[in-house]
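Presented below, as structure tokens, is a lone chain in the form predicted on its own.
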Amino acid sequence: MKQIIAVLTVIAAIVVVWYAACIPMNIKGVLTEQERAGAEVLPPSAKDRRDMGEIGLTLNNSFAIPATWEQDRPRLPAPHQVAIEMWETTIQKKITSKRSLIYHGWVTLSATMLGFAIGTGLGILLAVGIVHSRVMDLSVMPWAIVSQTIPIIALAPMIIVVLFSVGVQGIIPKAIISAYLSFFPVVVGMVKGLRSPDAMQLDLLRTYSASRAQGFWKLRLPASMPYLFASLKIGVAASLVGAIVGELPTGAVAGLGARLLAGSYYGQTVQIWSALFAAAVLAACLVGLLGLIERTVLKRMGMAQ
């Protein structure tokens, strides 16, 4: 019960929060249009306009305040204003329809799990090698680290072009750069959790005469699956974000990316804001399905109660 209390006392202040921002971030808009209609608009003294800028105008036109929660192409959107554009868009909108958030993150998810499956074996994989080779162990992982330094943002298109040029389209695109994202963690991860053992129980299987795939089965990489667990909460989300950013460059359609893009064109904010928490509503559920599966795994396992 306390939890609960906090978790909404934080969405509480949060919410607060947003609605006070959404006054000096939407007051000159709003100021603009009353003015249009014939409103008396009272500007800020030099000195106010000097200290306190767009606050200042907002306190001399205070009766515009309710306006800046209710504009059509806000600034800063309200938070009823992005509740009641996700609800219009998933539970009134048909699932097969393009303006359903259901049917865009759909779009997104599929590309998203590819990605992460893809990601999450070439991690284990590496992983694995760079473990059990001191070869793989000094060329690989600094290349693996060097290539998180290159941003996602300026490859997604090189990526997209290039296979665009041999013919792959579609799907593939986005799930090999949701995988770039992904295999990082899960490979960092792995490493650690694969190394975890100590020496003493790595000495207990050498005097009973275990080969190096016994210590791997039954020692390694029981080990490794808290590590594995924690990274793959953490590519999970990485893959999303891979996916999303995949969408930008190609002028998609179709998915949350897509629907970013098309609220960036047309000025719509509140359609934009609606995307990005339908993305972050679309995370924590993978997040959330991931750790149920840790505490199931883990519990079969002896390894948590």
Contents of the next structure:
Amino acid sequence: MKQIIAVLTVIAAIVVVWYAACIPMNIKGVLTEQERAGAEVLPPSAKDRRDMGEIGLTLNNSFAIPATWEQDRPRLPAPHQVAIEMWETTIQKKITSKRSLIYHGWVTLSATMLGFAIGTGLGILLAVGIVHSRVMDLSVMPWAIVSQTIPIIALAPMIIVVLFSVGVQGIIPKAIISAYLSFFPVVVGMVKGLRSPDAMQLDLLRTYSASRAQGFWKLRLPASMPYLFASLKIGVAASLVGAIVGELPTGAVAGLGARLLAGSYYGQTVQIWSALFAAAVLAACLVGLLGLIERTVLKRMGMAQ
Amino acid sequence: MTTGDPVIEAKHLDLTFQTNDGPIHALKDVNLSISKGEFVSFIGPSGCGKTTFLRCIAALETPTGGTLSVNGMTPDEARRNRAYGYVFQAAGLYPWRTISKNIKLPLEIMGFSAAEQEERVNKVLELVDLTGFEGKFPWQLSGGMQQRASIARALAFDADILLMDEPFGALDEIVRDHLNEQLLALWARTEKTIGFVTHSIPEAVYLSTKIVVMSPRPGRITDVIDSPLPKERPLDIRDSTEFIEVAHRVREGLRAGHGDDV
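What I would like now is the form predicted in complex with its partner chain, since the data block earlier showed the form predicted on its own; can you produce it?
Complete assembly follows, chain above in first position.
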């Protein structure tokens, strides 16, 4: 009960700050609209208003405050506007509609899942190589680190152009960008996990004359599971970001990234915000789902109590 | 009991580690012969090479000089022939395996059949008095029980030699006494040759037929004491005159080896 109150308090505070922020953000646009509609605004000259601060304008025209939460194309939409837009574009639209957030979410999700699968597979393979081969440790790890220092927004168009020139398009380029972001946490976490058994554990296996393969399957791999799940949670969120970024440079017609882009072309801020929230909800669901799988797996393994 | 060829024989054994601060003589001119069925304790201060010597027998370290034979073979060959089971200071059970699966670990690696694995697990669990705990995970057991499970794991594949590196070092006195008693009973039943590293004089005297006193810099043997105590040893034997005499001699040996350091 205490926890629920705490959570609700934080949410309420965010909503209050959000509504408050809408007033100065939107007041200029609202006053222009009100003036055109024939209302008396202070100061009456658009030029004077432009030079005035938002706080001052608000104090002069407090009658216009409710209107800052009801604009068609606000600079900052109010929470209820985003909520209504999300309701209308999820529950009230058919899933097949091009305006359905669920449709766009699914497009992004499928690229995310494919990219996440590729990234996780690649990450685990690289980690196994790095742990078992000194050469790979020295040669691959630095490149893996370098790969993450390049801004993905700069790299994504190149990946898409290069792949397009060899005839690959559609979901694959997005998935590759998504994999590019998600393999790294998996590599780092898995390397750490596979190296987590201490010297005594390794000595014990030596006293059994165990092979390296037996050491891997019986000791290193199970010992790495908690590390793997921690990495997967970071990786899946990164995958989603990758898929969204991958939708931007193509001018994609579908996906949450495409909704963001279209929204910004047409000044549809409500659409942008609802796409952002849809992405956040999706990420939360994915991380939550992984957390659930983690608990189940570790409990089955006897590693969680 | 102590007749026949030695099971473990070290002649002029040297082991020097090369470090950045120069060479460290972990073992220097160690000569020792251990017969079948003996219970040999290695005692001495840190850095005296007692653990290193045990690790040499187990082929976890490679001596730099001298010869060492285990069951008439090199330590490496002996290991491949499953000559010994090794018990470490920590139980080191896998948290993702139940007790019975933990004991099966060496059996799986060595390729025993499923039926034989089951049979052996039941046998060794009974030996260490853990019958009924096969389905538990390690965290559900006390420290002493975990260490008993790790002894069972070392016994599972029927090696003739049991090497124990301060197995009860991390346990409290009462649990330790209890485990010492159990270990003696287990030794009597299985007739294994046991190499046992310890810090504790009473533990060494209580358990051993032979006590090897070692001292550091360089790691070497300063005294080898054949215990006059009978094989049957109730806990209160520790109050007998013989026991106190042996303990005194061990203490003297440790002091002499320490030289000016004390």
